[in-house]
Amino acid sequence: MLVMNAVEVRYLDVILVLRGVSLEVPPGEIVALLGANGAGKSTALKAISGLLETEEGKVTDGSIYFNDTRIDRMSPEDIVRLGIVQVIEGRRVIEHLTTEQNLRGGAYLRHGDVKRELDMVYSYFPRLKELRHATAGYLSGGEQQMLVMGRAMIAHPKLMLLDEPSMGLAPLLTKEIFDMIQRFNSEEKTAMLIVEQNARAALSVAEHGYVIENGRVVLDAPAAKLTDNPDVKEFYLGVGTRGEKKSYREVKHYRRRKRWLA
């Protein structure tokens, strides 16, 4: 469904961020893209959605295809019309509008009964129905995350790009968000590419995963295999090679083993 082939991205024609990234998202599947801050995860999503052009970035090599249509040279508006929707990191709600007005904004390309689409979103997030007349800027962080996801879901995308959906959320809210991701994928057959630092949560719902470091994909495998990988355990799950818990400080300063790049 989505194929990135050796994609290189530069900002301002100078700063090289992605260095030959290749990945695939099959129809109806959830794929996780893991990596530390600055690894290039969000840039990969923006290369797919076309939002690079808003930040003076562009794909300078390689190609991106969606259902056999090349999209790396298309505008963000045309990419959305193909059925690709990105949920941007940081819970970007339109603060002065109500919850329901935000959701209706996500349905601007939909034709037909918007009320039915709203009911669909409210079935996934009942809390949003309770807050449908509340001003979006006054919602809590978790409620705003539900709102931006609902706004993407109401468009019934073929591919949803989720950028750090668990950022800043308490563990219980994180679990609720990922339960909804899994349920929506199962019921609507929407493919998803999830960028996430919470590797445990992402791999719990994904079929396949990629690990990106310094703009390069250094590892990819089925999610279950990544969960058992010693390096993923060491650097992303906080578990040592013998099963003991390691502190973030120990993991951060641990020198990566040579096999990581093998």
Given for the second form:
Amino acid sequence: MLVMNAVEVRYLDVILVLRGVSLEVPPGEIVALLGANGAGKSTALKAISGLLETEEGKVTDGSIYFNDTRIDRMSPEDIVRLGIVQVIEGRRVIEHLTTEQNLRGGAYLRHGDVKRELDMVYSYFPRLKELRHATAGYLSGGEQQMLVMGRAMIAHPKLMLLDEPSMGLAPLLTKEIFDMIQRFNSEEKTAMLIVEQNARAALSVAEHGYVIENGRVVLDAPAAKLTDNPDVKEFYLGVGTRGEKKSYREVKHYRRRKRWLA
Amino acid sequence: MDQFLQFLVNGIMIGGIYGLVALGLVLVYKSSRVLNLAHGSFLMILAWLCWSFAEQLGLPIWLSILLVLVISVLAGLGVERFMLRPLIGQPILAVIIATLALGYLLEGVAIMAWGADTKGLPEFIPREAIWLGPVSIAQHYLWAFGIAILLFVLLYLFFRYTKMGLGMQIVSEDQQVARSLGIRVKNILAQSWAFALVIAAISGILYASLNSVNNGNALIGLTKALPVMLLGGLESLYGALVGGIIVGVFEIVVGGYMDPWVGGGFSNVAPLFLMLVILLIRPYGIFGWQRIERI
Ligand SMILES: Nc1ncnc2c1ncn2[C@@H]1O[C@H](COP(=O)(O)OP(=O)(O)O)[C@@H](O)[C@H]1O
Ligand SMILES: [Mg+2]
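Next up, the form predicted in complex with its partner chain, please; the one we just looked at was the form predicted on its own.
Then the entire complex follows, led off by the chain already shown.
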């Protein structure tokens, strides 16, 4: 359904951030995109949603297809109309509007009464219903995360791009959010591409995962395989770490060297 | 006491108009973060156009007003297309300077077209005073005040209940999020400029019908509406109304008592004096957005 082909992205025409990323999201599937800070995960999502345009970024090579439509030259407004919605990282609620007004904003492209859509979101997040007249800027972090996700869900997208939904949330809330992601995916058949630092949470719901580093895909495997991969274990799942974070590439060198020495 | 009441009522009436003028500034600022320094010039030139249609072309006044409203919508769309869009990506200061230039351009056009004359609009609302006990209100002031209030209510309902209004509010806070939801920001900006210039037209015509049509009317953009906007809060609609009334009352009451002492003229600087004080103690105004900070 979504296919990225050797995509290269530059900001301001010079800062090369993605160096030929290829990935695929099949219909109805959840795909995880993992990687350290600054690897280019958010950039990859913005390349898909077209929001690069708002940050002076451009796809300078390769292509992105959604079904049979080439979308890497399209404006974000038109890409949304194809059914791709990005939840930008950092819980960007419209602070001065109420919860419900924020949700109505998510339904901006739907015609007619959105009452049923609102109820759909409230069925996933009953907390939002209680808070529907509250000013969004004063919600807690977890509630704001629910709100931005609800704002995307209300549009019934075919593909949802989630950027770090668990950032800064307590483990219990993270679990709640990921349970909801799974439920929405199985009930609505919405495909999802989830960017996460919390690899464990993301891999627990994803069918497939990619690891990117320095703008390149360095690993690409079914989620179960990734979970078992020793390097992923060490660097993204926090199993057997020596407390210090190194890049996947460095590990490889380190291992190789160790083997030579042995 | 009677004199004070009279000043108070006069202040409230004129304050309604100031609030309406400021409302045009607020709309533009809310959507695009631009302080429109040409607002006063727009309201002056739109009032001149109304006078020309009515007095020079002999059209009925209501038709003249309607034509001016249509022109103001087109002007608003034109400003977005030919001024804002080419300046996308430039610092906001560049856009503000562009509005300043546009304001001077409009004043130049006004001088060429209508000279330095002062004219009166044909009467289209009754003028006889109404007496409320010891206080008299000139009817045309009351009408103007009523129209201002009506516009505030309509705009409130528009923002509260329409999709376009919701879109404007989202764009005003976060353009990137707006685009991520599929809202076409350029259209929203064009619409809010069109709204603002319709309001400029109405307030310009009302102000001219209270006083007269002349190039000096452009000054109320900076000397009255700007203090009102700062007082009420840059983004607040009802702030503009409340701020307008405060500035109107301050100007008439303080000016009314002070002018005999200082030989006149204090009422003209009163709003600016108030603006200075506001900037010092409450830079975001009474109803303006305080940044919501969480820890
Ligand atoms: N708007 C931008 N302009 C210039 N450089 C950017 C911009 N956004 C991100 N970058 C750079 O691109 C790299 C990848 O950023 P990002 O995609 O946000 O990483 P991630 O989401 O994986 O943490 C970083 O080095 C960052 O500094
Ligand atoms: Mg990121």
